[in-house]
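Given next, in structure tokens, is a single chain: the form predicted alone.
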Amino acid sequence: MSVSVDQLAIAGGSPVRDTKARPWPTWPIATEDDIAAVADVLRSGKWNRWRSDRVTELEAALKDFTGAAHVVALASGTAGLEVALKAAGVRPGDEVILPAYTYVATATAVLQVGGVPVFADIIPETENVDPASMEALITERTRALLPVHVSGLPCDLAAIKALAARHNLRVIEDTAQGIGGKWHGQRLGTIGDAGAYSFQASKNLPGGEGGAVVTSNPKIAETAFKLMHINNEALGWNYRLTAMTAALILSQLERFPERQARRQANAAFLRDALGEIPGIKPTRVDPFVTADGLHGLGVRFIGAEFSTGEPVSRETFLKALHAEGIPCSLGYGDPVHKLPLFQEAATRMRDHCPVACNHPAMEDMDYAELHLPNVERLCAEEALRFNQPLLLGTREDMQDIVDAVGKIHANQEALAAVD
């Protein structure tokens, strides 16, 4: 590529993509026979659980899907999470380590049950949780180890069950981003004792909001129903699923494949690609990954392997791509821990469980004076994210990510008076 400095659109020249004449994919889609699914329920009166029969029809879709023995289908990703831990045995005071990388929920939901998140640290290469950060983390408290499979990239579980068996620990799957991910051929969620699916708005499988806890294990599936509704043999609350947001899933899934093999196709494409260009490194894919969720395709920025001349930040590359016409996010914007509310924790928390009850686990938490240094760096220099409506796209637009990113790497100097 041979392009001038004046050619960078962040300097006043055209950019890659005219987004007004050649838009980017739209996200979510409906079609007609989602309109069609939602309003065969409306006109049908049944709109709960009780009364319709689509809500055990999606969850023996999703059995079908996933492999999984049992599922039981909830009003949010968040709810399964909360659900999917009492169910395995977490209990206010336990202990329970999960990866500072990810959004707040994960941790939230462990709060929601009393227990206390302690949050590991990360590997750069894949934005996943470092099996040994984990394990260094483990008490007597520790109850649970929850990963999350962030953008749908599947975490290095061998180790992590590996480590559950050695502490006899449950293993929950943070699979929200995850439903089109596989590990060792297997559907993530599955593996450990747990998993909780989200099928918000924003997911590749979506319903407006929703999720599910799928399991193989009988005796969390039961414990997780009774939880999900309100009922005199278990203090459940009201996580159903709403008998119209059953149907669009549905409805939903019988497109899921073909689009997620478009996903699959454009990210094969983009790494080999982008990673051609120095300082640019999409998210490692491990031998154990037979499929990548793909909510997403994770980059990370090395502004020192990128940089020619001047350091280029990435904050500057991140206006510099936009002005180019491509959509691109910093991912998580900040490590869980360093959130306001788990800063300061004592008042934030202070009505609340695990901080209003005195578990002796939260005295010997100190969020303010944790340091990942992993998630840290990633967080506040590193991470970029092509979130997945863009992974829709035709080839050509794969393409003009690329040659975006080629034209800043190849044109720095003309980023100096922006930076």
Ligand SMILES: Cc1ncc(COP(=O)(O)O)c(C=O)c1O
Second form
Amino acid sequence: MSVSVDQLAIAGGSPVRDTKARPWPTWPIATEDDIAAVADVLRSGKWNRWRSDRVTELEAALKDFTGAAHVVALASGTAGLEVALKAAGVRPGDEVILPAYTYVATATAVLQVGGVPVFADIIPETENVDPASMEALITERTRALLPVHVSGLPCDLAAIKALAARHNLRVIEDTAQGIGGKWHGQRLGTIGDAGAYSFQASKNLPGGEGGAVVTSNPKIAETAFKLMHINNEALGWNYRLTAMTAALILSQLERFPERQARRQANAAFLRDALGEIPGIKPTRVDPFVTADGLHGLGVRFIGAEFSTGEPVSRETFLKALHAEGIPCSLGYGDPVHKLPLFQEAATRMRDHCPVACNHPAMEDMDYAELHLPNVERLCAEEALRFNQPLLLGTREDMQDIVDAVGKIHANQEALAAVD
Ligand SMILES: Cc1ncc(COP(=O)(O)O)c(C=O)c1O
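Next block: the form predicted in complex with this ligand, after the form predicted alone:
Every chain and every other molecule in the complex is listed next, the one we just looked at coming first.
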């Protein structure tokens, strides 16, 4: 049997890319400089924040990089969110409005400080929180807005800040994915009252684990510093970053601009080329986005537009894409409010304030009854994501992605058999 070049790999044809012969970039990347930086700390015997200068050097470097007046390095991005929320004045029972399309840590951080997560819907074209949905959820108990720059793409912070100003609320930016992003020329995390970065291994600036709070507010910075360690004045925790991790992040920061420039050039190419294919919708870049942080490139798959006949499902499309040798993942599989932690709030969260302490704010909070149509459709049917390591490839690599998507579109009838 002869196999046509154009036959889909999922139906027995040759894939666009032979990934054994031409593997995709892997992540994280450790250079000899990274290894030497960590080894130096190990040899010095000064492994922790108090004995080594590396952690304060990292804080200084992040101040330079972000333009923030204050930076407190921490053990993780989640720690960053908790510390930022607490330092900004979120108290037990306070409502914090966040998108339901995010990593669950955004919401668990709110619970950990005793806050009540209130989930907002998103703008499908950007996958980021919809300020109008946030506005509709503001009550007299609302204390803070917690936008998430999903995939590093900046949120509409002008609208969010205007809301906060009108209702006297704090804005904490979840910048875990947004180290490379800029809004009107300003680095993400520095536009609200505080921002939280993550240096977890998958992130564009990785240290294995690690995080930081950035702020221009000296009171928030002072409190964040006290919350970061055990001390005699405030109820802190041990959220300290190790000197080895700080040295690794500092070393990775040297290569960050060059890697980010490559991601940007590749994402611009993909946005143009994939955007030409019916039903393939890369996230929209609004005029206020002066740099997309590109922790990945979000793409919506609209089966009804992609398909000339019976709609192809996202899952079938993804299987066909994988068969062509192109890595691609689903976005967040579930809206956060649909996760067991929230659906079974009454049982699972019984140990936690504000549930355990029966704070009146929890009385109306029934996540099982909550419907956010845009988030739910994105999770169930549309979201795809090209993760950031892919964006470090060559132009030929990007062309393979476009060719594979185009090939599937052109041969979509063959998918009916595998659907
Ligand atoms: C949106 C978002 N928020 C928070 C976090 C938590 O960061 P970390 O894993 O460093 O605790 C992550 C990443 O893991 C994230 O993607």
